[in-house]
Amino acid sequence: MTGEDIGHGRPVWLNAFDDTRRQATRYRKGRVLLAGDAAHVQMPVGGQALNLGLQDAADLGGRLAAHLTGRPDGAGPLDGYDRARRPVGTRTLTDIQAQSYLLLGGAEVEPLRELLGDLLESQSVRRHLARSISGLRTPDTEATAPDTETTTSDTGTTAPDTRTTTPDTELTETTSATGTTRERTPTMGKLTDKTALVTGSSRGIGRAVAQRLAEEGALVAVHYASGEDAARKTVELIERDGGRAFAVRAELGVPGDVHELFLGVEQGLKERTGESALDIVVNNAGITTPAGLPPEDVTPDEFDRLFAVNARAPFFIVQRSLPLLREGGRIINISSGLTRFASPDQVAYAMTKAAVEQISLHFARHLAPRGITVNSVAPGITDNGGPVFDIPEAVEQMAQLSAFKRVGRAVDVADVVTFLASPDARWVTGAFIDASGGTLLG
């Protein structure tokens, strides 16, 4: 490496290492708990392995102390050690692998080195990488420790039917021979390094939810049943704005639907993050009965189809996601204002959404020990891009049902969902959130 001839020398100390990357599949089995190099083996670059091992020991030590002193409510149960530390180990090993490519790669990685050099001019990128290498970027610190640097965001007035989104920004001054310039660069969102699944996100409320979660930093699995082009459009919109997403196809309400969905979700997450872990699940996909269909005309097949897509699928999606959900995860189920007022032509549909609310209520109690919140959001009449919203007279008539005298926009609901998915909503669970624009006020 240096060009010097060292053939005549006598080694007094020899050491060898490579880019081996190994991790235990479980950090606990009965009375055996793994920490540090017993739990993971990695290239010793940047001291990250030392930081990682120390943090494993600190987390485990607190849990053992609480267990032995009979205070399990202190640092958390022993079962939570694996869920807390193994995802951090996986992410750190992935970061080290990326560094090894940059360090040991040849000419083929030069373009990547140049690109990284350009990105490092951004303060937010430098902070992100520094927190990664130091081991400070963990799920706990992301949830509880806000950035301490001053941020500045633009504010302004928005018209009633328009929405302007301005990300949090940092004001950076650069001085050169030509003077001082100021540049705004985005800061990390509240969902940075989180992963999310949004069912039925190829259009309407689902698309808006996927976009908002991605704006806040989440990697989003965009689910669709048949609208492949629309799902690709959602992914394109997210990536155009600097977010990350991938599309997953699965028809809900048929045998094997949830299994097919999670095969795609787990593969997509594994390819992009190195693990199949979820932080956020949004059950948005659903079907309705045709407008104007009286209850006496609903057939058994239509009834069964409604429940298969709107109630059975969300239940088993939640069930299937439980092994993948990290502690402190979020489940948001999209219900409907129709569970709170009578509309006879939608009785079967309203019944399915009432079932969804029960999923939220009971799973909220069941998952609370893991810090996972489960809530229901109930939209009212919301413009989902359907043809009826192109008819001014129909829109005006629908608008009268809202206290604000306008039809809801998809992003109105998406903002509520995004709040529930964020650390800010950690104390809200089992709730029914009225996002109908005051329609339920009467």
Ligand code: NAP
Given for the second form:
Amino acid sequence: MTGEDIGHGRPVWLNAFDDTRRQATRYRKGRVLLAGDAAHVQMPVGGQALNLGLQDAADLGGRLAAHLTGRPDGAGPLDGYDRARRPVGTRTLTDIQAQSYLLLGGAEVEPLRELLGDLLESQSVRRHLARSISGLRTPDTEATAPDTETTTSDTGTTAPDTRTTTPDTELTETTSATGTTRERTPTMGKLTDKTALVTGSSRGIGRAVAQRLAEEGALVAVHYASGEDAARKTVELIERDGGRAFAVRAELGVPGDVHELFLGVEQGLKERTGESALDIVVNNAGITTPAGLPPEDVTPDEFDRLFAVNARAPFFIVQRSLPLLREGGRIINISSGLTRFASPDQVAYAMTKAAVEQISLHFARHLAPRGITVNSVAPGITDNGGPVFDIPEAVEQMAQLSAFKRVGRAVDVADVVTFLASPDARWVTGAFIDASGGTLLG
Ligand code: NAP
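Please give the other form, namely the form predicted in complex with the ligand, since only the form predicted on its own has been shown so far.
Then the entire complex follows, led off by the chain already shown.
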């Protein structure tokens, strides 16, 4: 076929394949259940038959277990297997057929290859195809199968479930160190193809912001100073949910801080996107005065350090990001409710946050001609996973400050930041957004 002279050798394994495409018309008849290669035959390309077979088996395993442990059958779990898995097989076979045309087709397919090449420039198209080929896409047909709904679990396998799910908006609640966070079946988000830098996103509010921006499709630079493991964890959490992120280390508040930060950010962006353009900058990293330190005891060094990390660094981060920010970009500065709520022990810290709010006000005017918005978000007391949030009495006391009588969750603030980062917030700039759960209502 190739015209080459194939030399002699001792074959250890011989195989032949073609583009045959077949699928069983039923996956279950009585006690006979088909999975994997028994259920479908396809051209072996991209390991899709393997993934499909594994996922058939995992789905069937759950159903058999349910059946054997006494869940009612009839229209029950085993019947649902055919409804859940056969459409997935059909779709995969269709995808494989499309691939085989592209791979093996002659000159008549060239225009299609060219078109697909153009479409592959788009991150959302690449993501869609990657999910299809890996078998990790949640097919609409699965989620809408009658009687027994199927949901995708953490491991990507499907198991019988009684919940009704809608493919585009499936939300599940889970609890984490920083409170309740939402997990979302990855779909096309509002920030697809955007890039973001979130300072101090190894933990606390920053981590939740990084996760939410990634959930909406942004590629996120996860910045940290010393918490390398925590930053890696943030990246892992994002990737587990189908998002994209990379970690960047730089201690802020020391000479050369912003330069070091942007070396890492630009390199990370270039490696992944081919350019160093940024769409979203969230100035979140911050330090506070130690609890219970009266204003009388704040030293000049402590004062300078607070300003260096909380106010100086954000200013120069904004300045340094200006040439990288694309038209329509977003800068979000994390302030604090303490700029509106007197707490004498935190006066020096509150002063740094008041300074940060000035960045938003003045840069908002400066950058409006480029369609870039600049806003401040002011959290109230927010569970950042710190030890104090493990003490029920302390939490109860702090909760009384909010109109809702609870402490904030990191995701409460992250949702507000994500809104400001989205195209929906195009008409909001220079604003102070209170995200304190009504703490400032008095
Ligand atoms: P957090 O849990 O203490 O985390 C702080 C983050 O900032 C970490 O990722 C940390 O990285 C990074 N960071 C701290 N110092 C740094 C430095 N010198 N250089 C570089 N990175 C540094 O913070 P959070 O409570 O979530 O607060 C986030 C933001 O919200 C802060 O600006 C804070 O002032 C503001 N805020 C918080 C609350 C609240 O109740 N939590 C309320 C109002 C406002 P490493 O761990 O790697 O050091």
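Rigid core: the largest C-alpha set superposing within 1.5 Å between the two forms. Residue numbers count along the first chain shown, from 1. Quantities reported herein were computed from a predicted structural model and do not represent experimental measurements.
Is the C-alpha displacement of Asp241 equal to or greater than 2 Å between these two forms once the rigid core has been superposed? The answer is no, as the C-alpha of Asp241 shifts between these two forms by less than 2 Å after core alignment.
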